[in-house]
Each structure stands twice: as C-alpha cells, then as structure tokens.
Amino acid sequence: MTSSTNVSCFHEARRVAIFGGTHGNEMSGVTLVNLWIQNGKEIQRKGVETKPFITNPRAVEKCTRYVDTDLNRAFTTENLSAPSGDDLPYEVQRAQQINEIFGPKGSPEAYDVIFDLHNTTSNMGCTLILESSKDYFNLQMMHYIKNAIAPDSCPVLLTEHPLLKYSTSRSVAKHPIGLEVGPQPQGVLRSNIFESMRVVLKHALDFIELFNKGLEFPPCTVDVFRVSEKMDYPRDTNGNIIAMVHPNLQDCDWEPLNPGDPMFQTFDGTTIRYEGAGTVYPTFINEAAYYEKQQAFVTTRRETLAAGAIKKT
C-alpha cells in the first residue's frame, strides 16, 4: 500500500478465499462453501480468482467444532513455525497447511482477502468482524456492504485489543474479514441465516470487483463495536457455574448494558447486576461454544472509525 494526496492506494485484490468449516458444526459456511466448490459461478467476479475452501474437513465430517483444538485460535507464530509432524494436534497441522496454501501469514505472497464464514448461537444478526482499525480497504468494504443491505443492520465487531489475541484462520490474508451470522444452533441450517450470509458475500465480492475496475472510494466513517472485556459466568469455589444470563440480557446483543442493569440470574432467582463504570454493548451473549472458554459474553464500546479514500495502485 502507498499513499498520495490523502488517497490510499492498494494493489488489486486478485486472490480471494472463502473459508467455511473453520468450526465444523457451523452449517451456513460449510454448506455455502460446498455448494460453491461444486459450482462457483455466483462467487466469480471478473479478474478475481475466488477460491471456496473447507478449512477443517475432519471437524466438518464429525459435525463438531474441532477435533483436537480450536482452529480459529491456532494461527500463532509458534504454531506456524513449529516443526511439522503427526504428533502435532490436528488443527495445528491444518493451520500449517492453510498457511502454506494461502499465506505465508504477513508476507507479500499471502492471499489478498479471506472471508471466514461463521455461525453463532447468539442473537448477533449479520456481523462483520474487523481485525484492524487501520485497514482502510476492509473499512471501505464494510461501509459498502452496510449501505448495500440497509435498512437491514450489519454491525461491525472490531477485535483489535492490546491483550486479547485471536490468531484466526483468516489472519493469513492481507485483508482478513470474519462474518458471524446468527442465531443458529450448532449443527443446524436455517434458511434465513443461510441467505443473510450469502447476500453479504455477494456485496463483498461486488465491492472487490468495483475496486479492481478502478473505482475510487471516497473517505467514509464506519461505526464499530470494539471488544473491551470477556465476561465469565459467576462460579463457585470449585469453578462450577452458579448463574445464567439474565432474561433481560438474553438475546439483547448490541443493546446497551448500563451500570445497575440485570446481568445474571442465580439458580435461586437472585439478580446479579452489571457494576461497570459506564455503558457497554454486549455481544456473543450466551454463545454455546464459549462455555468451554469460560465466557458468558463480550463487552464492547462504540466507536466511529474514519477511513480515507482508497483506489487501486
């Protein structure tokens, strides 16, 4: 990327991958990618090589989140540089293979864009996941998508955080984009969730085609929810959960949680209230896959990011 006269110049996005099955029981991405592997006509755009790819085939086969360890946390420098071998956890072996095909991570040879398709059991709607507030290409794309699907909402979750590191499968690309669509139970396919994911992908690929054709995108702003803190369930001294997400909070992803608002409800009906310093916006509320990660929800704070104009170099 270079910059001149306040316009950021990016190379054409010629190589694009669409990942499904990073978690093998998240069925919208698995199904769409398998459809596109059979017939990729709807994801092809002029001058773009779009590759649909099942990231965790063993987990997909078993319809489980993962086999040995979470693939979407496996793309650490340590894992990618470890000596390869059958003694490594399956997902670490797979991460090395994916890095070889679509990376290497952080290199000029890496794929331009990777879309990583996920489902959530939380009531998050269609959520775009952004890993860097400085990625003007992705911000411009997200601005385009949000406008294209309006009046339907499409929140942007910014996972940039000084302490929380995710090491996602999509992080191999120059421009990684996550798409999280729910609510949908694990191992289940819901037509409305499936179609929402399909529509967002269509607009994302349209944006790439327009950019490659030479369209300059003017400066814009994008409202985002920046990850702030992971909140665990209340537990006893043995680590057992002793409370549930409060009914006033359940299914209220992206809605304000103010100090004093109900947050958890113990099994005997006692309300535990939020005691933070200010208003936050929870998401991934009561996500099924996060019980093992000791996470009831994530708090976020609202920000508006400014993205400068972009054009192809």
Given for the second form:
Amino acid sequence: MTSSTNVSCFHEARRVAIFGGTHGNEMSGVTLVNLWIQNGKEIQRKGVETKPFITNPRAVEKCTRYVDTDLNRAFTTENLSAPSGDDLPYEVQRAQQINEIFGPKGSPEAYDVIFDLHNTTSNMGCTLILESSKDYFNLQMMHYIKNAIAPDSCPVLLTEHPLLKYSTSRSVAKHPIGLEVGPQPQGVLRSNIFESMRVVLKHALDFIELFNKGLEFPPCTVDVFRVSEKMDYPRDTNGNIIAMVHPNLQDCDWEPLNPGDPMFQTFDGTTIRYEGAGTVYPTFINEAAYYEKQQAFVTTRRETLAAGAIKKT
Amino acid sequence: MEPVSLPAQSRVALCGGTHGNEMSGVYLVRELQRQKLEKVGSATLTTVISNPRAVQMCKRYTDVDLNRCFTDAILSSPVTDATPYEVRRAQELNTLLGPKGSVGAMDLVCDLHNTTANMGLSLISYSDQDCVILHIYRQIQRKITSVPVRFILLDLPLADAYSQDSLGKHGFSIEVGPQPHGVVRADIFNIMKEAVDQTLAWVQCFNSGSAFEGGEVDDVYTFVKSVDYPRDPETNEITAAIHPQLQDRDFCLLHPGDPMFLMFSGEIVKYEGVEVLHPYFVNECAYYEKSIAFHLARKMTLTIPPLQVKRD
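Swap state to the form predicted together with the partner chain from the form predicted alone:
What follows is the entire complex, opening with the chain shown before.
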C-alpha cells in the first residue's frame, strides 16, 4: 500500500471468498453458498475470482453450530501453527486447511477479501462486522453498502478490542468482513433474512467491481459501534442462570441503555437494572450460542471513524 | 347440554424439557422446583424435567424425539441394548405419570413446549370431548389477552396418541412461540407462566366445587394435513423458503392461489388445495427433518357442557 496526495492505494481485489456454514446451523449463509456453488452467476464480477465455500461441512451436515469446538474462534496463531494431526479437534484441523487454501493469514498470498455469512437470534438487522478501525478499504466498502441500502440501515460493529476480539475464519484474509443478519432461529431459514443477506452481498461485490475498475473513493466517515464490555447473565453458585434478558431490553439491539434501565428479569419476576457509568449501546442481545460463552449481550460505544480516499494501485 | 360431573383432579403433573432446547418449560419447571411448589389446594403437583440428557446438551433429543414415544406400541416394546435413550425414558415416564390408560395415571398432565413458529399461546390435545381440558382452555382464553390463545385438536385414538400429555387421564400441551430453540425470552416465559398459573388456578377452583357454566369455545383448529418444502429430487435439500406473506402468519386463512413458498430462484409456489385452511407450525425448526413446512387445519367452534366436580 502506498500513499500519495492522501489517497491510499490498494492492489486490485482479485481473490474474494464467501464463507457460509462457519456455524452449521446458521442457515442463510449455508443456503446462499450452496446455491452459488451450484450456480455462481449471481456472484460473478469482471476481473474477480469469487469463491463460495462451506467452511464447516460436518457441522452443516448435522445442522449444529460446531462438532468439537467453535470454528469462528479457532484461527489463533497457536492453532494455525500447531503440528497437524487427526488427534486435533475437527475445527482446528479445518482451520489449518482453510488457512492453507485462503491464507496463510498475514501473508501476501492471502485472499484479498473474505465475507463470512452468519445469522444471529438477536435483533441485529443486517450488521457488518469490522475487525480493524484502520482498514480503509473495508471502511469505504461499508460506507458504500450503507449508502446503497438506505433508508434501510446497516449497523457496523467494530470488534477491535484487546480482550474481546476473536480469531475468526475470515481473519485469514487481508480484508475480513463479517455479515451478521438476524433475528433468525438456529436451524431455520427465513425468506426475508435470506434476501437481505443476498442484497448486502450484491452491493459489496459491486463495490469491489467499481474499485477494480479504477474508481477513486473520496474520504468518508463511517459511524460504528465499538465493542466495550461483555455482560453475562446473573447466575447462582452452580453456574445456572437465574434471570432472563428483561422484556424492555429484548430485541433492542443498537438502542441506548442508560444507567437505571431494566436489564434482566429473574424467573420470579424481579427486575435487575443496568448500573454502568454511562449510556451504552447493547448488541448480540440474547444470542442462543452465547449462553455457553457467558454472554447475555455485549455493550458498545458509538464512534465515528474516518477513512482516507482509496483507489487501486 | 347435560351438565357433566367428573372426579377431582387430585394429581397434577407439569413437564418441561420434553425437548431439551425448548427453554421456557425447562426454566419454569426448575423455578417451581426451587420454590418447592408441591401442592395446589388439595391437589398434589409433580414437576418433571422429562428429557434431562437432552436438556443438559441443549438439544431437542439425543437419539429419537421423546415426544413421539408415547404410543401404546412403543411404551410396551421390549427394552434391549439397542433401545434408544428416549424410548427407555418414555417407559420410565409412563411408570411415573401413567400407566397410560389406567386408573393409576395422573389426573392431569400438562407438557410445556416452545416453537419457532409465531403461534402465540396454543393448547394442543387429542379430544374434543374432554371437558376438563376444554374448560381449562376457556379459562386461559378469557384471562390471557396479551397474545392470541387457540386450541389445536389432533384427532387420534388414545393408543396412537404419541405425546407425553397422553399419559394422563386428561392431558394437554402448552405451546408458546415464537422463540428460537436454546433461547429463553422473558416475554414468552411470562406467557407460559401465566398459562400454567391459570391452569393450576382452574384445578383449585374445580376441586373446591365451583360450577363452570357451559357455552361455546372458538378458535379451535383440527389438524387436516401437512405440507413439505419444495425439495431437490436428487439431494432432497429444500429449494425454497416459506413465502414472506405466509411467514409469521400462523392461523391466517390460506386460500387457493395464495403464496406458500418463495423459491431461491425467485418463483412463487402457490397453494393449490381446494379448501380454505389455516396454516400453523409455520417454519418450525424441528420439523424440517420431519419434512413439514407447516400443518393445515380447519377452524371450528365447540359447545361445551357445564362442568362440576363429582361429589362423593
């Protein structure tokens, strides 16, 4: 990447992957990727090799989130550099294979862009997940997508955090983008959720095509929600949850949660209130898969990120 | 109609976790156990987590669907090393809550379920002649106004009745949705709790001699048939999703020509039946593997007789 007169230049995005089934029971991505494996016309763009790929086929086959361990947490340096072997958990073996095909992570040979398709039981709408606040290419793409789908909204979740950031399957690429669409129950395919994901991807691929043609994208700003803190359910001494997300908070992803607002309701009807210092914006509220990760929701703070102008080298 | 008198409902059972990932019932039963609720007026209350292994794994079942194991045939089948966990468990539950069809069975079995379908609060049972169940339904329908309350009738003889509630002399399931499996939503939990509270309140009133007047109950739906998803003939994978105009519209009217499915290719598949029917269990997660996209039902109204407890 070189800079001249404040325009950041990136190489053409020639190798793009679309991952589905990283969690085998998140059906929109599984369905879209299988569709495109059979007939990829819809995702073809001039000058781009777009590869649809099922990342966790065993989990997809069993319609379960994972077989041994969460694939979307498995791309740690430790796992990727471990000696390969059949004794490794299935998903760690799979992470190593994916790193070989689409990486190696961090190297010049890695894929340019990977879109990782996910669903959530939370009411997050069409959320884009950004891993780095300094990735101008991704910021410009997200700015483009947000404009393209307006007046519908596309919140951007920034997971850049020393403790809360996790090693995703898409992190193998130079420019990783997560698409998290909900609410949808695990194992269920809802037509509206499926079509929203399809539309967002179309705009994303349009952006890549325009970029590759040489279009310069002027400086822009993107409003994001930066992850702040993981909030667990209240639990008893045996680790069992003793309260549920409060009806006032349920489905209110991206809305302000103020100190004193109801947060949880115990099974016998008592309200537990939020006692943080200031207003936060919760998301991933009541995600099914996060009960075992001790997370009822995650708090975020609003931020505006600036991206410089970009064009292809 | 002639008034009916029936014995007191002295032994009541409340079951949760028959499907291990249907969380309202799991947490409600655990909460009642924590509160040590064992009596309802003069009646005893037995609370059961029906499929503890599935609950522990937060899955619908481990080997086979427990809530299809209560037919006479399966309950009396010999147990071998190859017998699935849920079949053994069904036989254990039959000993605890039944035996099905016998004098020793629980008076009332109430089984708690959730669905990913937008079914509000539905009571499901086998008979349109069971005055206890129908009066409970009427009470719940009158007292709970925050969600639609409906009754679903499965027309099956007792021997073929496959669900756990058939173990009791009187039995029904409480089905509340929509809720994703593996998730507990406070609003859905609160509805289920209210339905259980109303059921136990009715039992207490009935046992203490209250007279319940006869009358009509509406929003009764009788199962007619199921409809599967369009599938690829070679791979058997689904090739369409429930159409947006049908999604979340359980119990609406489905007319000939109305959209049912939206193919991934964009085509619309329309309902081609002759009769106007009511879909329910629309897009229930657990039914994909049973080849069911939704059920269709006929709507009716029932007349129920006055009811009072039989005095000795």
